[in-house]
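Next up: a single chain in structure tokens, the form predicted on its own.
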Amino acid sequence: MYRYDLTDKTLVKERVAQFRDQTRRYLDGSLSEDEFRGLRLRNGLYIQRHAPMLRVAIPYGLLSSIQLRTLAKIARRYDRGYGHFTTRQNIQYNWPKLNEVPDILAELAEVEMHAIQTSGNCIRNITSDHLAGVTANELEDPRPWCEIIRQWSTFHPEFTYLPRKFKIAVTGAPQDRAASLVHDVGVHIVRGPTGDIGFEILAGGGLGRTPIIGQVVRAFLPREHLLTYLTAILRIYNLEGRRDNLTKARIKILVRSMGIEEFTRRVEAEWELLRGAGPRVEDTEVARMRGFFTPPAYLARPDTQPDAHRETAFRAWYRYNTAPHKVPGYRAVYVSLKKPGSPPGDATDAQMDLVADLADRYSFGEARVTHTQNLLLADVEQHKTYELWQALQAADLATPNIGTLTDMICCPGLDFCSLANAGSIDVAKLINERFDDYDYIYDLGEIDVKMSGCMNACGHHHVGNIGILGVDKGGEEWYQITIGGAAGADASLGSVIGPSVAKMQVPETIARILDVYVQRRRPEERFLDTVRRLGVKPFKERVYAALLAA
């Protein structure tokens, strides 16, 4: 993984430091509310309904088990004993005391982590696949290409104050694990027409109350030039991007108002302006960032599968909770954060300090965290799955359910969130209550669920495949049921299948939906080609017939 030079520790001590002047003055009425608000969010502390609530960036994803104990011990020391982690591949605390916020960031950065820019109208985290330099298919490593980015855009001094949020992802495998369809920005290493390497450069992504899936900006950018295009499309972003309507701010809006055409002639007048006077993406710096990311000393391990004597319990977790390795013998073991009766992404000091031992144990030292809000061991041998295994499951974090109905995507919801509508975190425990038969969930298949307590859709409702969202109907917390939506690289918006149902319908609605497809899917069909196939309308009779017969 990338470690600081000197230039990056005295970078972010510094900016430690400023924070905690500011923090001081705030406190002493020095700084006004106004002021302070845009300080605070440049080091990722917002005012939640109930505390602030701090965003630690991880970029791409990537922990060291040093990191980790870090997080737990922030967790245990400033906070409740547990934190979140989010989409974004970040975890946020919910509970930090304001004065305290400083010295958070002090022990953060005694890891080489922070929280700059993961909130605030600027370039955000940078995030990417989980599986990345694990999985067998991908062109190439993406880290390092997020590294160049991270520290090209970190205090940028053009792109502080954009009209709106910005997020990138970066991808090298076919799959889309980053969900990059529905990023301002999506980074896609391809093969140009001669075999090269480059990138196919995507905007105009996002959810919230106006979902658009990214269209493509230019199908094959070489390499060197990364950074310029990046340029180009932040220029004309900061010169053409709303400011008088914060709901209308959002690349997608812009690129939607100008059409891709016309947004792309203009980043490409841009970039021509560019690509012979700014900053190059020159051999020597690639490999550079390269030898952060070297593959660990591997062994030679032979390719097995599970003893068939072992316990059923561990057969399942195995299919379900661990990934096939690009080198034999390895296997990438998910630690599941979902649980049933626990939030959806939330781990405890202790569970961290646990994964941190067993990344030292059995993966080379490092962890990782998925967009699915999950944990991830990339590099175990296979023949220790077993005892990884029980290690994990004496902890709850074996859940045996990655890919599976009962892995939701979930927001904090009205719990934490002074936006939410509604709850998120209970109906999620409503639903695990509903469907707690393994046996029926697996037969079900791959099944993406994600919920959002309100518009902002910070759990991507629009994209899931059954998709949640809370809404307020005079002070009663309801639920809007969408179907058909995908994340991944065939990304796709879910359609409402009608009226929102009360809290406690949501369970038996989805079990209606999901009575059709059982009855009406071809073999190996997962549920998103069933509702691709037949449309909502069936659907939509059988829930909605239900509900007027209750």
Second form
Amino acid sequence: MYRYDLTDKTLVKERVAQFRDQTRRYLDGSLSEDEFRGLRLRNGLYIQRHAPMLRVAIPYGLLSSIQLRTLAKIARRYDRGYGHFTTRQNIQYNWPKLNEVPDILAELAEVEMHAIQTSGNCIRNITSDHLAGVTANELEDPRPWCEIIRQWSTFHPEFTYLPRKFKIAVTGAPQDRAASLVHDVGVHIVRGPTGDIGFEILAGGGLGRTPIIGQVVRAFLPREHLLTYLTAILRIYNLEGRRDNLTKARIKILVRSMGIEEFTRRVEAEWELLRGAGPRVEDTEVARMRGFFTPPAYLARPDTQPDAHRETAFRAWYRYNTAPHKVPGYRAVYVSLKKPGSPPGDATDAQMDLVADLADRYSFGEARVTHTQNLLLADVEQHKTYELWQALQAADLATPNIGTLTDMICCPGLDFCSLANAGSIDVAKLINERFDDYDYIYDLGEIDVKMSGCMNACGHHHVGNIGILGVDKGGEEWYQITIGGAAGADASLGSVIGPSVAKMQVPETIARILDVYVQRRRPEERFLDTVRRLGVKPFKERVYAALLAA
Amino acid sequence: MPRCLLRNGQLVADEWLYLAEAAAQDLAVTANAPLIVPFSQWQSEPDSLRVRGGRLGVLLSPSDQIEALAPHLARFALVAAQFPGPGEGRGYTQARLLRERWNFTGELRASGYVRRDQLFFMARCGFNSFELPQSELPDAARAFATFTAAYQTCNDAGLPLKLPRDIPANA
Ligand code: SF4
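Let's see the other form, the form predicted together with its partner chain, since the form predicted on its own is already up.
Then the entire complex follows, led off by the chain already shown.
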């Protein structure tokens, strides 16, 4: 993984000093609430319902075991013993004390981490495929490119006060596991006309109040131009993006109002003018960055089926919670943070410590955070998966549900977020209580449920196969249900099935939707495809007829 | 009392007047004083302003296009970019375009909502003078040393960057 050099170290240390000074000035009254707000946000610090919330950056989701232990220590020492992993591969702490945040940042800096640009109207953490480097069909490992963009975008002097937040995702495989089509900019590694590696660049995707799928700005960009092209996009956005209305300030609104052709024309024209001045990504720099992401020392291992003679529980776990690896004899192993009854994406300090130990023992000392709010040990020898399963099981980290109905994406909702209309964690709990029969869950197959506590869509509900959105109805928590959304390479926005339902009706509503699927699906047809084939109507009819009758 | 500002790292008294300030004062006194005029006014009533003998500066609003200003740039010894509030960010791009695309070498001033926490980035974009509130002035110059390293190459002459680094050239 990437290791800091003197420049990186200097920058994070100086950031800690800067934030310490800003916090001191706020606490002694020389910075107003309003002035401090913009400064703390650029350091991932929100003032939430109960206490400040601190979001720590995990660049493209990659963690060393040492870093993970530090995250555990912070949870223990400065918080209430847990942290929440997010869809953008970061971690959030819900209970830090404002005056201790500079100390937390200092602890992070010791292990080459920070909270720089994890919120505020600037370029946020770069996210990527959690299977980067281990999935068989990727064109190239996207992480060196993520790191190149991370460095370029960190403290970029021109783009620190954008109209709104700006999120970039980079992928290198045909499957899009990073939801890049709903990012402000999506960068796809592709092969060009002459066979060279370069990028397809998309812009204008996003969720929130106005969900939009990103559109192609450039089908092929030679790789040395990546940063100049991003500069051109950001510059047009910085100058032309709306600043008069917060809900219309994202780049997606600019792209939509200009039209993709005009937006592209503007970007290309700006790019022509600035590309000569750089920064050009030289081959030497690419080679240097690739050097940080070379494959670990894999052993020659036979490709075995370690589950054949094991108990059913292990076999189910192996099937759902491990993924193929490009190296024979290895598997990528998901650490499920979706145990029924606990908030999706949460991990305790003890769990984080354990995963760090397991990473050392089984996966070359590294762990990853997935967009779907689980952890991953990417490089595990197949024949050691049984031992690993036993260890994970003992810590409630082996719920065999990855990719299934109960592997829900869920924002913090009303429990922690001051913007929420409704709870999401408790709805996840209700859904888990209703669907506790694994035979049924496995029979349903691949299906993703995504839940947000308000229009801001941090839980990506628009692109869930089943999306659940919390709405406020006369002070009560109600939920709008969508179906048919998808976040991958075939991304689509879900359609609303009808009027919102009360909290207690959510599990029943989902059960009715699933009934229609089970009755009408073709052999091997995924839920998403059945919805796409049938449309919303049959689902809608069943849900509302049933609810009225109920 | 004249306005105080930070210019090239030094606290100085401002010799410039904005057109609105001049209008409020006795014009006879200020007829030849250096004057900063809003770009919109320069465009709409060029004749009255063009005949002035004294030095001219221009005040850009965030939505003014640098391309529109460029043909007139030689007339101005100073360009001030306006920051109406803490979230404003267009001035950073305006500054880079002025310095890097149009080679403006005169005084480039940040005007409006300017605080020490923005100075480092503003300076890197090419600003060299800063109108700060009185309370910020004593400590403001220290802000240029907030960071002593950078990942990007910018307008860094005069900044204490010990480890400037272009992404392509590596450390
Ligand atoms: S979706 Fe709304 S409720 Fe959920 S975390 Fe985001 S802002 Fe908060």
